[in-house]
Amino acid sequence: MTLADGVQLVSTLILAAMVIGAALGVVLFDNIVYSAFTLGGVFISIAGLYILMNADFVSAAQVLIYVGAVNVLILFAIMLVNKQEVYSPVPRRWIRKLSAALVSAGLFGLLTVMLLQTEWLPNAAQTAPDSTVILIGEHFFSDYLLPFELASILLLMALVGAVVIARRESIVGEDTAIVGEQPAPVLELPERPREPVA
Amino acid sequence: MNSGIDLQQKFIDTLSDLGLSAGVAKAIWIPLPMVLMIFGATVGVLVSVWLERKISAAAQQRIGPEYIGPLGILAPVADGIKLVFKEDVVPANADPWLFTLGPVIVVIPVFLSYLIVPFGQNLVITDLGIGIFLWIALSSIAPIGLLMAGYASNNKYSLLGGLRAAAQSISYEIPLALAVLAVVMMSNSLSTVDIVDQQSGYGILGWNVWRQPAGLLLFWIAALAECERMPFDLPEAEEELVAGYQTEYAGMKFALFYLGSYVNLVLSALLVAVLYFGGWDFPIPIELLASWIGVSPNNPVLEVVIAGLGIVMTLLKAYFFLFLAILLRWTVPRVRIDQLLDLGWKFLLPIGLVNLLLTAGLKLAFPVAFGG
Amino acid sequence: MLKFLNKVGEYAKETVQSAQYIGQGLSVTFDHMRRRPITVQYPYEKLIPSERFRGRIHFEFDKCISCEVCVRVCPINLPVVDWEFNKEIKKKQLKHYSIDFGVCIFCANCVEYCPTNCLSVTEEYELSTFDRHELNFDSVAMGRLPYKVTEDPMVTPLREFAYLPKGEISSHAVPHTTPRAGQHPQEIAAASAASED
């Protein structure tokens, strides 16, 4: 065994600690703020173990979409929804508990049998490519392209879906202002009604 | 092209001379680079920590520290060494562990990034595939530092000031990407050193400014965002939110936010050089300069000149962006949030989109200047 | 479709103004890099107080009939003046003056008031003592004259902006004897007195 299996290894397994650790973590912390943090910790773990997969493109991808996006979105909406609130004992809760862990162990399962069934490493001797960038790309437009375009569809639509939510413009306090009469409706935003665009 | 220095090779040549074997030489040779790296980004950030105050004085009509070593050289020493002495305070209210987490991952992407800054064509860590998109995956784990700390004080002005920088954070990302992006679609590479390769051998003519002002300017005011300088310092604006995120930090856990806010300086200052103006390229060709005193390129001397040339411009070019950045910040008086975010996503956005789509269609329609 | 197109062509134009005002403004800040430094460093460079400075007061014990008027006119009834009343020569006959400068004001209200002028304003503004109790500077202490800055040999007297001569914007450039702009009270007297011969 060379320097660099050795150094593999040993990253290989301390990267999978980490991933399980921070994933625990994030399941079983009583505060959310910790769980949202462990999860940034999870998603970088995993961008480790890429980059001992020599995909350091989807690695740095990870980095930027689930780390730098994803996750710090999770935390602003904890952050800005900072409410504690005491949630009453639901009857029968342990219906749900089992069908939750029924689901999560049906998961697992599956998981297993594909993780053994699956033909890993197809040829190992295959070296790392010069660039994953162009290797990527090349798959993108080729057997790829349909799912690639589908999912540009969805972003194009999560977008406009954004954009549409972010436009419409609420009046807040002068309805609510009016004391007496009829109170607005709690549940609801009055929307201003909005100007055609030029 | 001559491929210049490769101190690496001779590292491991000399050692592999000495009876080592290649694999140990190389292993003996891996920190080398990384701890120099550290070593000369700290040194940066000292130099410029001085001339910030200089400049600034200078802008101000005063003259700045004076008596801390000749022409006040060594203030930012004894700041770094006052900080490294003062008591480490942790509040009492505030989360402990979370609270020393939150500077720790701020600084280190940081740090990390200068992995792929290039001082010449072999004096770089490592000549990364995805090179500058490391940087940018890099530079989106900050927030969560900042968010950490904001959260972790337990003080009303961290909170703002971490979600505040948070917010610029991501909204500054998507413009900078984009222009970098138009940068790597004319150099075919997202490698630091093959963008310099592409702009090199015209000299001046040949570096992006030319054929990119439009991303410069975008990837400036993006990277000024990023690092929170002075237009766009609202996460620690003084006047409104005492310092923000860093309004509980005292002692070494400040002075990494303080090292980090102007290692990330320094490097979009180095990476402005490298992606805008030719990095280590000299303004005149240096072939051509060699031919005229009529020295051969592979000159063993003048190789060692070039590689010293090289990281001398590279240097020059990116402390003329620093010089700008100290310059606006006593120019540009501070832009409000709502200023901000409007800034970011309705005037850099749009002309990022439109950037790149100009550069893939002249791209496609001049190849030879565009990199086709 | 033209009003989008107008729209836009606005938007540039105010983009292209607002890039003209930014470059406006750097181009100033630069312009200031080139400048002097305006700063006096102080304790090797000082400034000469102007001629109407109010600075600690200087007292002349033999002179002062602790007429109280001083008291009388500041706004805090600072000074202390203890007397006693001498039946012999029917005079009242100062024991101690004193006046606190750690919390004077330095109106120089008692100064104007003083009949017998034993009160007086001097240059001296260097006031930093370890403790506040210090200031309380009796009789003996207001009777020192403070050094002035420009025959300190340690120091360079600097002058104000206004004592400078014509075109002269650095006290840095010119020596301190240099002749300011306009004429002195002086001259000025000396020309009117000439005229009206």
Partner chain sequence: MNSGIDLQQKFIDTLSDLGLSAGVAKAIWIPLPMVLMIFGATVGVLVSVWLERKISAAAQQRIGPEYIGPLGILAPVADGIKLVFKEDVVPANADPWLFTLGPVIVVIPVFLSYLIVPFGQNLVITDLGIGIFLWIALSSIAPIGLLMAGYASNNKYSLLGGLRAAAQSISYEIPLALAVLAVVMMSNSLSTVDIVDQQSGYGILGWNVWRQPAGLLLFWIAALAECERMPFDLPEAEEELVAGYQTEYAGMKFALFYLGSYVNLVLSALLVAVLYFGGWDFPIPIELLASWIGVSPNNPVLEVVIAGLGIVMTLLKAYFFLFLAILLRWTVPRVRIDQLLDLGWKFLLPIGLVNLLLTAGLKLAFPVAFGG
The other form holds:
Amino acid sequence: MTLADGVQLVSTLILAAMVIGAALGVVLFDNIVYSAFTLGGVFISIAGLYILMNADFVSAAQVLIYVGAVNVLILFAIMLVNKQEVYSPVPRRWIRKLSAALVSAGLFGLLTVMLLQTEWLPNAAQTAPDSTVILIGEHFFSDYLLPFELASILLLMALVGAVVIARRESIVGEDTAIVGEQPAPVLELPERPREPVA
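Mind giving me the form predicted on its own, seeing as the form predicted in complex with the partner chain was just shown?
Left out here are the partners and the other molecules; the chain alone remains.
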């Protein structure tokens, strides 16, 4: 074993321990804000594993999308909602815990079997590309151009739909119209009524 192989092995073990520890923190912390922060640690540790596998583009996308967007969105949602709710104890909760433990043990067994039966040695005939970004870009704009453009149109439609739903919850009809209210112009969305501040 060379020095580079030893460094890669030690780095893989450290990052795997970080992933497992942060994932346990996500499910074991009572405070949901701490759980969201440790979820960010899981995402960053997985990005480090991608770097060790020479997947630089996937690692950068992991940090930008999951840590920079999804995890921050979860934190904003948690902090903005700030709903205090007293939870009543669930009867026969141990059945749910037992079934979740059985499902988790089954998934762990399946992953262990897959890990042991997979041939992990690289093929000597295949050479790794210089940069995965160049290879992904070539595939995006040649083989997968149509799905790539359709995905962007789908995301644009979802964004427009979210804006419309956020602006108004329902169209005000004749039955719910207030007497003496002027009808809104055709091209103008009515504002959603706001709750009075106590």
